[in-house]
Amino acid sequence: MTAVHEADTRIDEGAALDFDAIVIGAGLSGMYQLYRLRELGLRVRVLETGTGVGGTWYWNRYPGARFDSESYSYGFSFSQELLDEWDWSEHFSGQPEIERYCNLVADKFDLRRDIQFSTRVTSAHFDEDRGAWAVTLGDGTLYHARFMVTAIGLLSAPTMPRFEGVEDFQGQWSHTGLWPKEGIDFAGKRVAVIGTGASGVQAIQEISKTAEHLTVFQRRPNWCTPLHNRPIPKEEMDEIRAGYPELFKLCRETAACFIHTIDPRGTFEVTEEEREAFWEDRYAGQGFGIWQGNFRDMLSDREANRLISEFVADKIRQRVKDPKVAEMLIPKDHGFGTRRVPQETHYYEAYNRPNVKLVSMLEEPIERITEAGVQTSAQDYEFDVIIYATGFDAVTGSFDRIDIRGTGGQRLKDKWAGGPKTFVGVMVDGFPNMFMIMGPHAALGNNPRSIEFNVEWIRDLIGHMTERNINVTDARPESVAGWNAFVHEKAEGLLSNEIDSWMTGINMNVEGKQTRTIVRYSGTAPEYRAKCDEVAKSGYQGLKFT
């Protein structure tokens, strides 16, 4: 019996379900498990909120939004002929392109047909007299499916401040990860922007030019280091096009699947002038090259890490004229390194505008939004627009968003109540038939060659059930305490696990989330690849099959 008839007999088996899969979330992951678990012969339905595809580049269409991983680094590497008809215009693509990107994918692997705009999932309950999934929308549809991945992101719950009268103000407003698909015009216009990580980073260096007057509501500063964008002639794309074997290839040997690595050096492994010399080197280069591409000792010796720190602010002292802003702009509660770097284009010049006001939060905090714009505990300001960059609820916050709960009836937001603890970053033991791609305690870095592994290692399980007639998997209560084990080992001696950040579970928007766990895996991607190539080979041990 071919494995056309192999799937076909299995798909009558299942008839009384309405899928064999569903997949939460139509970005690069769930388009690409899609694209994936067809190879099986499945019927796969995915279940995205927005009217069209990308995830984070349908939804992040702020001014300024673009990758900060080289574009070439961070398409899709399965297809050939993809990556043939496809030019890369930037080395760093802004929103508009990386959304066209998406789009070409979606048409290309006609991948629309299964998916499901508009509609959002607000609970998924495992049915264990049926070994399903009970899927329900928001208009109360109830879909069964075998298998639900969910392709959900780490980034993609957005989080508005916990201040009073946000709904009272009278003006336009917005939050940076839900932006109007019709834009927002700044020119003669007061502006307010709350936040300075990554996102408001690049709002801010690209606001500052239009608006009429630009305040920029700093709770505490980010070390930001130059992007060095630039355009990519012909001649470049084809010698790129030409090199992406080597280029995959080395993504799979770096650390973080970057194009950037971990130098062997120590910092007093060389002379002041050489890590001087160096330093200046990678602060000249491209993308996460100083903080990708370091010292190997950066982020876990403190002597290390503040000489880089001490680096990095002289820089800014450099680049902005008034002494006291550039201070403001010089993290003093954590090193280089230690929290996610934004990347940026000219932005700390942007104080330099004398349209441009910093204000921190820290020594003038916000009391309320009013009608009119902004109470501090010094002032009232006035604006016509607010942009809210406050980030996200990560790595969790879209799970806890949506009513998950295994068999008993557990909910994962109750089993995770202490920080999360997973299975390869993949599975969680008591949500039998539930996969996540880039979940919690897997590898991070340059996401979608992760999410590449992710995907195929999810398919590759699904398909060795479906060879057995097995129904159901789900894993050992003791292989999550061991991966959790291990995840913790990797975390041990890292500054950047000594300080607040999304990355360490913290988010002072969010109730209950103001103490750090351990939410992310601090090892090497070939390291976490190893090991889950393991569990295959092994047969899936570490899993129970029913």
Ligand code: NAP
Second form
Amino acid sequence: MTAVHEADTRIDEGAALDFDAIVIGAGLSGMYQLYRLRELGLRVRVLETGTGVGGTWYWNRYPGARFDSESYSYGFSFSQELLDEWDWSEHFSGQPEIERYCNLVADKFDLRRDIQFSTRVTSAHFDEDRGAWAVTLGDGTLYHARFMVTAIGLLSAPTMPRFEGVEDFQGQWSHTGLWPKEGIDFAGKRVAVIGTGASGVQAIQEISKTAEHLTVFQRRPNWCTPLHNRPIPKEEMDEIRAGYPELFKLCRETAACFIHTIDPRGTFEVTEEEREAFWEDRYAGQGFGIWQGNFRDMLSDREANRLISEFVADKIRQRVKDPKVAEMLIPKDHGFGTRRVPQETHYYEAYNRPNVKLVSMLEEPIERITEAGVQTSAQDYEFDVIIYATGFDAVTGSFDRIDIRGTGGQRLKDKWAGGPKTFVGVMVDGFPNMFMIMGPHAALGNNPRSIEFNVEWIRDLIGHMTERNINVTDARPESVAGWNAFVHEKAEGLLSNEIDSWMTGINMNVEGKQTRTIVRYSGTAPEYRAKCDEVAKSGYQGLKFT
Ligand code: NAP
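Could you switch over to the form predicted together with the named molecule, since the one displayed so far is the form predicted alone?
Next comes the full complex, this chain leading.
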């Protein structure tokens, strides 16, 4: 298939538009896209709901929020000056430091002058006559821009449980993903945390230290493994800095862009003693090593997965003093690593504290929230504070919140009703000139590595168009079908796709998200990038240009 360049069919002069490009979101994706689009000389406006930059790291300011990727593997790699200037203080830095880093990026590259804060995008309609996006804001303002880049995150639409009475509660309450800037003081308070995903785990281990009493309401437990965080002294930071080229090269080579590499051996290709020693080593090691650096068959071979699950279950039994509580904390409905593994620091030990109680919602479901606290099937609990660590309408949820319509007025939400379909995770047929960073079916993992790649790919495509005076590009339906088939092929045989989680499109709190869908690309990042590079090298075959 050959790209069609029909520059003479241009339908609008750029100058009549408000901007050349609108970028939605000023997290890492949006900031970097702005930086790269400026290089093309484009007039760019970034629209951001928050009052500051950082996206995920702006909103998720709950106590204990921190990286699960090694800090130095997470920061931007594109600027040597930035790498030279910034020291990470911990192997897994906390939210306040990460937010400071985001602010430094915004200041250093003078990004703020093109970011409009406190601005929510309510709708974005493709205006076919003008070949441009008509973007409407919460206050009614209407902007037109040739290109629209969504940098809206894949875990950024917080969801509350559908309990009755949430608004009746007379104490203080918050969702982890919408944490108040002034913080919440837990000292001397009776606190409830509902939800035990990665956010809940981080919050629980921290809040347990200061609350007078903490009750954790857990529905399905997750497999959590130790983070093994530690400070980075100056000399170590200098060594890390000297090794940045190798570190980022490694991230380019690993399956999910982490510094951890899947072990090429199969679980049963080593002796039992070797296996145990390997797992002990991984459990004692930092970060996602035990998840992303385990035997190659851990997530595809049921028996291999059962064995590693037993290994981690035993660790939980060793760490939690009350055997009944330990059993409550051990997942029975899914194997290790088939859902996102929360990283913890003395999480399990929190349940040994006298001020912490675990309530299993499988045995004692919450019936409603009351003025005083929580009513379960067994009793009434009184609280001063309730924390909802109940997760996000993931991957497509942040798109669903905006009324996005493409050619012929078709809604993106309708188009994706049976599950998202994209071309390389960046484009959707019928939604011309819309580009997604970290969209459905793009490579995930250690996200900034993928963000940098996606942003540069989008910059190159827009550059290709502007150089040739091409106004509009769209993905061909057959390209989308091809990518969708590839994504589905890559998902085959993976145990994680048999499990309910945000990674399989499930959110029981959101209407219509109760059926498992392939929302994630589960091939490797190097393979993803190679495919995208091929598209660019071919002169963007797979796209239509008009
Ligand atoms: P999550 O993993 O979706 O966990 C939500 C929790 O709330 C689950 O325990 C869920 O129980 C529970 N829940 C939801 N609705 C409920 C209801 N109606 N009744 C009872 N329980 C309910 O969300 P998350 O913890 O915010 O994490 C989401 C993702 O964000 C993570 O997987 C990770 O990718 C990312 N994250 C990253 C970091 C980091 O990198 N440092 C930190 C935090 C989060 P069920 O399991 O039974 O549904």
